[in-house]
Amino acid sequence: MKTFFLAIAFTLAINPTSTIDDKGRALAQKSKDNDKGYESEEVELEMILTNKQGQVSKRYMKSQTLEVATDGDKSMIEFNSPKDVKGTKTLTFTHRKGDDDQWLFLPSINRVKRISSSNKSGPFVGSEFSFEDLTSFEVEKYTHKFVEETTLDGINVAVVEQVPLYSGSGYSKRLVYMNVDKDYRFEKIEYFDRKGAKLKTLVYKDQKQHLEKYWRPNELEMINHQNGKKTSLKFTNHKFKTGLTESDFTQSSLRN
């Protein structure tokens, strides 16, 4: 890992046209490249919502994801319980450039609703995750600026500042902490609102490696610093290369 950083430093020294932003983008690309090739993925989730007073409610769902070689990933999330959200589904088409496509199926009215760009910064079914947070990470959707190398809870990390290039984002920027010793996997993301104030922090907990390559957290914790709420997502029964196809991710499949 040290060799990689020395190589970048050498490149910057001999090439005056290179900038510190080249390093930030290179790190982001490295993280993305290390996660390629999983083809498809399925996982069960428990969503734990905690309000400012410490009261807890839970929801259960399953998620399916399809890797798309020429664009961003496609994903489907379906709620299994409780009754008031059972059957609710979200379909997301992430794009490498431009606005993503998202739809929400509401079984109570048997209607598929398209999520507009202006609404993607809104909360996902009352959680501290937004619809925007459901999309896959795509290098082309951000500018990248290397900030520093430091330690986070004893982990060697590189910090990269990313500014969204797509319209309708609820964030002015985010700071991504990448583990330089573990395939540049994300360890933490700090989100800043449109006014530049710190809004939320996402922590990747208990990460495990699957198929000797793909790192996945057993828990994601999103803390909202402005309203005192938090949402945790706990993952179980991870499966990869499950044979999902494009036909499993259509507006028609939302109703099935």
The other form holds:
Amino acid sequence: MKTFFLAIAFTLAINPTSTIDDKGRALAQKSKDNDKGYESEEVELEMILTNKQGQVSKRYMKSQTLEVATDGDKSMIEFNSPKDVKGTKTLTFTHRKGDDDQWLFLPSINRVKRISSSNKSGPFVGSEFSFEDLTSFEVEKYTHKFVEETTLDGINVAVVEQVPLYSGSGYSKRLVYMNVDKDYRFEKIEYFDRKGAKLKTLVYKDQKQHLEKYWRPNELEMINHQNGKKTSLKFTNHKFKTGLTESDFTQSSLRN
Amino acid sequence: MRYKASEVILLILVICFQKFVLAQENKKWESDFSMEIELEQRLFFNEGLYVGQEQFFTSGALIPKFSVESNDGKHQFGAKLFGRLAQYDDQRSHLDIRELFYRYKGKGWSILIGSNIVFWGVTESNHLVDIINQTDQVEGVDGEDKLGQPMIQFTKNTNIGTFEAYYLPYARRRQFPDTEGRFRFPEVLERDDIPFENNAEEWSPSFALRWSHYLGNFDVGLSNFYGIAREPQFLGFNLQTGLQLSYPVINQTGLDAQFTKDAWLLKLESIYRTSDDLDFFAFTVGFEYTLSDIKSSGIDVGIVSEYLFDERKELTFSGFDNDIFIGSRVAFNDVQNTEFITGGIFDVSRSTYLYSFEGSRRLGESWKLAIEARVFGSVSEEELLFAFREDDVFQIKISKFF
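And the form predicted together with its partner chain, for comparison with the form predicted on its own?
Complete assembly follows, chain above in first position.
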């Protein structure tokens, strides 16, 4: 028994942070693993932008996502409103390592453009979501550090601090609150700007389990603490395993 | 047990009816209608060079769009019309079927029959590779507006890229401005003034093939077009007949490539075009570099520069035979989607330059304001553009979307 404790003490002494890091990463991996096997997903989105004065502006979008087993997901977003950008589409191939590949379709001139994905911190269509907030979560894109286990509005959560490993991020770190009793689904994310000041809070609202496995919020609410603006994303018509394949995520499918 | 023939027939009819109703319910159609109404004011700074040219132009345009798609996404109908009514210049008042097609989408392939607009290429200041559609010259002098092109288009996606094949049964002529219009030559060019070089004229078919692929940071396209030239061939100026223009049969091979890395886009377009009278090589090469989210303001500033070369020299229809484009694209990424692009094209071997500014901003939820300005400077008399040297313009457009 004595040697057992000694062994633990020894391990902690030579690498005191490694167990904490490993635990953080393991939790993030658990959360990600629960999402495995969804194959494909289609959903309609309503984006509600509210400024400091309370003025509201809305956008409607449709999103299709394809699960890629060996790399990041592929996704296509189509705008239905505002009307002047109706039919505009983006196609993104997320990668676990390196920059994502991204194309833009402009319907007014029927042109497909490959665009740089290095702009990760800029706002997505004037909202409080930046591009990096909307790409699929990949464990490999961050370092993970377990912070604590606590309660959040009566829910048991594990808090993990993640630092982006990719270049061009607008954040120094983010704190992810994972629900311990519900497959480590995300409940809340707090974002800190490059100077370390708290920038935004994302809350996952009204979460439903689909196909008895995959947790999805019916609403995401992003509050910017520095400029007082808010953006809500409401999801309707969630569908999984819809039969989408690689050929639905090509440059020619952008045009059709 | 025996049934009467009438009972059997009735039973069959009932079953058939049920099946038909079920089939209709499975194949629900989703339709979509949208429309843009636009009011445009053009102000030319100087009086026209030629008798009859006006200076201030008011016009309006109507662009309705309609589409129907079957629930399974396999069958698709699309229609987009364009109509402009202009105060002056009768040729600028025009109606065009931009799109009117049926498309069948299989798994990894599709076929389109009807009229459509197809864009190929990557560069910003010039579109050499883009060849399927005729330019709507009365709509805009920058060549970005296109007329609908009747076609049968077959597309196939494979592991080694996308293959497209086109049969284009009809060639459309380019329309130039009328007496009152600007951006015209001393003599008014009627649509039929420029002859075809083959007997079948408009009904002479054209064919095109394209392969495009994506490999990591690389996007590449290779294309070949055989048929009637869309851009009139310019062979010089004749004292008796004026401009020597024609639509020859051409073969054009095109290459477009883009390398995308971090905030850099490196772009290349190159063509080799042959006809009975003229063979030439042309390319546009350049880069775009974007500084994004400057000081966390959300604003992107891009720097674009391209070099334009065309072996035709002063016979180059666009005038860009040895020119440099330097420009900047600014996107505010705000709720109103404010953006502008400004720049200049400078002739390396002559004195000519051309400045331009294009800006736009959404107003409210369904209005858009667009401003455009173009200034010509020291236009060399060796170039076709010399005819437009007094056509500096400021344009304001307000659009309402339904």
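Positions refer to the first chain, counted from 1. In this text the structure is predicted, and so the values were computed from the model without any measurement. We call the rigid core the largest set of C-alpha positions that still match within 1.5 Å between the two forms.
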Following rigid core alignment, is the displacement of the V112 C-alpha between the two forms equal to or greater than 2 angstroms? yes
For Q251, the CA shift between the two forms after fitting the core, in Å, is 3.2
